[in-house]
Amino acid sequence: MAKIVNTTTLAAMKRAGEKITMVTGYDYPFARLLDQSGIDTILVGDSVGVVVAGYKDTLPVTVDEMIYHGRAVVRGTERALVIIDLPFMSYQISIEDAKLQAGRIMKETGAGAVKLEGGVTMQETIRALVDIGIPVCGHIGLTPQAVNQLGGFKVQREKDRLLKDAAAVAAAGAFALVIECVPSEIASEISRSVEIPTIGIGAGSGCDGQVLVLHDMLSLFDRFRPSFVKQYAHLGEETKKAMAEFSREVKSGIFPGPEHSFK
């Protein structure tokens, strides 16, 4: 049986120089496929609001929505570490509110950890969650929940700020750090500067692992495609072909045939 992945597994992987894989997942069928394929960590990202619910960004996503999708993913997972995003305004108001919402997500889903965005400004919040036994994955660089403040989805190049953010997240006790849309040289320096594993998305190959959004890498989402995404399959086109074939066979009377009918 494949090894069960937890937060200490990821730390050991960094020490051994073994790259970490993370893919977003939002439902039971895909969670099973990701788990069986050997992906180390499944991130129930608030990107679900964009690629599944059709929101223009992640801001409208609620805690209840994250719990619904988180439960489905946990039910479909036997070995991968499941991490669930804390959605916008579920942890920014106060530390006590962050404890309540993160605790609720952990309790009601059975996930192994939560993820939140922010560096220096979130250091005390991360420390407070870790202190009550909630593993936290940090997220710096392009933080989608702050898209309006950042002026859009832009590459983040402020090296000093990024290094300080990474150090703050690590010092607070986070077990891992997602680095998004940061020049590869800076992301590599961050990865060398902290002891915790770094997971890059649009941050080059120098990170300790990589994460992509499932619907992007399988071409299931066609509104836009970030330049850092590699499409490993084209399931969107295959799905459209299959549905068109089904429609043609139904309308022409080919389906259902005798083998698909009861006598």
Ligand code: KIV
Given for the second form:
Amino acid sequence: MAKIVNTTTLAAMKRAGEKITMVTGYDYPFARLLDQSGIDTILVGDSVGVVVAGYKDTLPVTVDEMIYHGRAVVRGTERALVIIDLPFMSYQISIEDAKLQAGRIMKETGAGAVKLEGGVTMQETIRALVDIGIPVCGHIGLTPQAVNQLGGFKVQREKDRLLKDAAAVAAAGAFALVIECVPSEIASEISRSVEIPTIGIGAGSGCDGQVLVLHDMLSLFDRFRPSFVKQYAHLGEETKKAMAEFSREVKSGIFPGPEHSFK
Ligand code: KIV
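Hand over the structure of the form predicted in complex with the named molecule; the form predicted on its own is what we had up.
After this comes the whole thing, all chains and molecules, with the earlier chain placed first.
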């Protein structure tokens, strides 16, 4: 079996110039599939609130929900590093709160790390978590938990601020940094400027790795599709076809046949 991935593996991958893959996962069957496919890290993103629970954004997601999904993913994973998002308002109030909630997530799921959103403003929080042994992945650029502050899901272009945010996250001891919806040239410059691996989403090819939301890349979510997403399969259409076929067979008496019945 391929080597088990941890935070130091990712650092070594950056040093070796090997690209890192991250995909979101929210449940046991997909965690097994992602892990068996050789994906390096599975992110239990708070995007679960949008693509699984159907909320309009990630803000309503709770720590308990992250723990529920995180446990399922950890149970389905043998090789990949599992990272779990700290949801909105679980770490912004105080550092004590952040320690408590991140600690709960690590303890109750068995995940390898947490992720939180924010740059300079989150530097002390990241440092406090790292100091008590909780590996932290940062997240800058378009930070969806701040969608109301940012005025929508928009590309972030303030180069100086982004460079400062990245430097603050790295200096605080984060082991990796997600960069979301940032022009390629800026994301490349950030990736060169920090020692920790950068994982881009809508941030071009100059990052040290790439992350996509599972339901976007498999076309399982049709409410909207960001322009940076590539659809690698069309499981939404496949599912509809399968259900129509099942329906037709049941209604016409084809299913269940003798091979699917007990004598
Ligand atoms: O919640 C999530 O899925 C994320 C990714 C977009 C990086 O944070």
